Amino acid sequence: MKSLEAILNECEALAFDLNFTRAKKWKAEQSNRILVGYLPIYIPREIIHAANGLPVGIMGAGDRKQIIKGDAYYQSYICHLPRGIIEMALDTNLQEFDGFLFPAICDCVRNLSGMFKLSQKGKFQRYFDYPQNFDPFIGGTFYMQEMEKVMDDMYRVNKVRIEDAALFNSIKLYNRNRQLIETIYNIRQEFPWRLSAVETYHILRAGITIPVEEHNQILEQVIEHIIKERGEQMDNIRVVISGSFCEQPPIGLIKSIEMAGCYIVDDDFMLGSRWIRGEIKENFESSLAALTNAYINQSTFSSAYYDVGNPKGDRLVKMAKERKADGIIFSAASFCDPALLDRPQMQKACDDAGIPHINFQYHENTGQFKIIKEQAGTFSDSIKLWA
């Protein structure tokens, strides 16, 4: 078994590699093999590791690319995540993709698939929309008609024909990568310092850019290092960050964080890798029928998310019951619409539970670090002394 150390240089390694060399290299070791790259938040990956595919989350540029082109496609009041991913498009590091899916978000993700669909690139564009209705015999249908898009897309590519033996299988997989991504998180709720945000979110990350087997391997040696003591236990509040699940928040603001005294117990940093909450069950005629039941019942909760009947604001404070936290910390990327719309409701469900909260904005390539590590560090010292 690795190291610890080894394991996190490797993974930190991985989550920012923006030419995607690992992927690349896995798809060069056999002909029919096929690389998707999708944005966030959510896409059944199942079915595209069935397919023989790697998906591959392509999650921005951050701050390790300057953008230049990018500027020119969008407009300045928007996030910032668009322009990265165009500028990676235009330049070399998204070369041997072989399609895309853009999931629905926000109306500036739907107008960047169409601008890969106008630069042609990859074999095939796909927005991919979410059902709004948890109707099984309404959304039910169209979701399962959205996957069936993506099976046609993928088959005209490599020619593989989705078997369910292989999708079930698939579907193992994900199955016990969720599994074990919540095992780490439930260790960290009562252990944070054996394993900071910082270094989670780098293995996390990185796991959306290897074969899901690989991953698991690593997420099982993380926490056989995790369930022994580690780290040095701080005087912390212990929050739960929201906000931040399109646009990915800089390593810097999530260190801000930490180090003005919070342990960030839940979060929805990498929200696709945890966007199914338990296990998909298998005991439905079809696999299809499987993932779309999971989607129906076992989504967790987004902006991107329609939640007549089951409240976001409600959930959140659920959340933060469950993780024992002491406050939350609604972060959002700048002119992110849905997470800055939806704030307000989600305020007021904090407010009418008493649970403390605070808020901010970022970019994904800069952040006021020493004014957010005030405005973290102030909230921490507030709840120790008057909560």
Second form
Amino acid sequence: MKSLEAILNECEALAFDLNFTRAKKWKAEQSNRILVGYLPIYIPREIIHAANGLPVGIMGAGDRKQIIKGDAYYQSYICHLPRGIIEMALDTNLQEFDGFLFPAICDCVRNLSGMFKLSQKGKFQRYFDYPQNFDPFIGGTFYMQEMEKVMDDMYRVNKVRIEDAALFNSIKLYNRNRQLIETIYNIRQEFPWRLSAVETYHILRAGITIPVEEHNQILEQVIEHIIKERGEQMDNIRVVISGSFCEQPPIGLIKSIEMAGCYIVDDDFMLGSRWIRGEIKENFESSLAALTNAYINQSTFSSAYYDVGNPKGDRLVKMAKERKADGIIFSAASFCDPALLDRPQMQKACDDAGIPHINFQYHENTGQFKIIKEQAGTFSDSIKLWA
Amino acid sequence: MADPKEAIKEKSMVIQKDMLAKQFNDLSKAKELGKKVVYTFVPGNLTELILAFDMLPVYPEINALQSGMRKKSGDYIKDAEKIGYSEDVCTYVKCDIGMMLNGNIGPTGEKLPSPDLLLLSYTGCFTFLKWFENLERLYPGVPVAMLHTPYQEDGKITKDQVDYMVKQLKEEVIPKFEQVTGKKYDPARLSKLLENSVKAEEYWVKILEMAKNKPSPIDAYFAGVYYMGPINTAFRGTDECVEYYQELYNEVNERVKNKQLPVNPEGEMKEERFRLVVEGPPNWTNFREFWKIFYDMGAVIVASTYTKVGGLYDTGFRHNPAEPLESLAKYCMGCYTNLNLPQRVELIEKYVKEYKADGFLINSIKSCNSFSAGQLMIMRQIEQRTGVPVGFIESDLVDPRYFSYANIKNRLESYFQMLEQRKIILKQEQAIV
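Could I see the form predicted together with the partner chain next, after the form predicted on its own?
Shown next: the complete complex, the earlier chain at its head.
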């Protein structure tokens, strides 16, 4: 077994390899393999895996790439994520990708799908419409049709027809992936000092750039390491971070929160990898029906998901209580309409439940963290002293 | 800047003013009249269905733009920001919430009734979803009917998408209407209303297409936002709506015969120097000043995309009384902001060519990502495909902090100079040939 340090170094390199070297190498190993890039938040990766494809999460350029062309495509009041992604598309970063999927999370990502169409990046570009109706016979049918369109797109590229058995096998592998990730989060809930939030982030983000089989091995090894004592317990408060589900915060921001005296015991950074809560049924009427059933009934809460009848604020409070969090940090990307429009009502839910909270905004390439660190530090001190 | 003079109004504008006054009067007496009130959106609005249930619609976007024109939006927005709404988010939402916090006083100065139903026709704008999630919490206990309109991802409307929408209408939307009003859905009544919709749509398209004349008898953007009012909001399907468009058609037809130019708030334009196609909503807080920059320069907007947010009819769609629910579904999916980017580019290209525009201008709105994200690519595409000079200005819907008169005027003057130069060059080239 590799040392944890070696694993962490490997994951950090994979997570921020904006050329997706490992994914491209994987594709080159067999002639009919395909690479399908997807944007935040959630895509049923199982269908890509079953089509002999590798789903690759494209989470933006972060603070790792200078944006020149991207800024010429976006006004100043539009979030940073799409300008980084269009920069990558116009450079060589996304060459060899066969297709791109743009989940329905906001109008910026929706229109970015059109920009990819107009600039003819990849062999297909698809806006993946999430149903906002959760009746299995209405929204469920629509969701299944959305998946079938992606399957047709992929078929046109590599002529692989997805068999039910293959898709069930993929479901099994991703079930394992989700289960291992939750195990890590559960261990961190008890012993957050054993694996920092930054380290956890690297491990999860690496997972969306490599085959799930390899990621499962990494996760298993990480768990082997962290079930044993590691690190040193600090007098930190425990926080949940909410609002960072799409444009990802720079690592410096996560580090600043931790250094300011906060253990991040839950977050929505890599929400797509944790979107489905619990297992997708491995012996359902059909594999597509199993994926649909999971989407309709087991999705987590998110600003991209219509929540009347099951408000996000209440679900966030429930999560904070389950994680024994002392407070919640609302950390959203600037100009992120979904997160920022949800914030007041979610904050109200926290107020009603007596959970302290603070908020701030960031860009994926924010470089100054002093104010955020001070704010998080004051939050931590105030909870320690007065809560 | 001089004080704006009293606006000169065409007859159809007076008719519309009366229609709106009656509408707001009815709203203020909704309880006395025994009418149920539904809050809903302009894009993908189900006006005929609402009217078939004898309900009164309220459009929060219209309230917001009216607040903008009445110079009240700035304070409303600040009030919403005080309770936690970020400076970064849609100002229509903040203006609406601020207006609610301040007693929900409508444009006529009377209090708007609270909703009995929130109809979330989620068409072409993700923020609508967030907006009504917020309203649901601000009006606790009011039922929400959600109608998810699929995006035209493949550049066409598919049977699956229509089926999805019809199922939602039958199993989610109509039952909520029935529950709130205590009335049964009457398809014959809906079809009857749709017959009127078709008549109004026919007139509307003819009116828009009259801008192909040189000179254009109408301004299809600044005046267009008034012209589109009845068909895009509470009146589509009514006799009054048909009468309004018939009158407007006659009026515009007369202008064509007389080779008259568009009417603006200061009178009739004297010269058509530039013909433009405009993309994006206008600014409402400084609407008159904004418009004046154009008519002072002799610029006429011959086609605009904003007037298609409440329905795109000039590519052939008409409501179909024989298939009422399917027709509503297709209408929703056809609204401009529900088109994918390549469709938007094709439509604008068609406008530039068919309306013989001299230029293409984008008014990019800070609040509206549905319009704005991708506009810079649209601009390049149009420039490449048509060769006309393109211009780009920025403002906001109803946040006065984002309207910089001097900056916009400066940019537009430079743009008009460019158009002028191009005209001279084209003339010289033609002379050589």
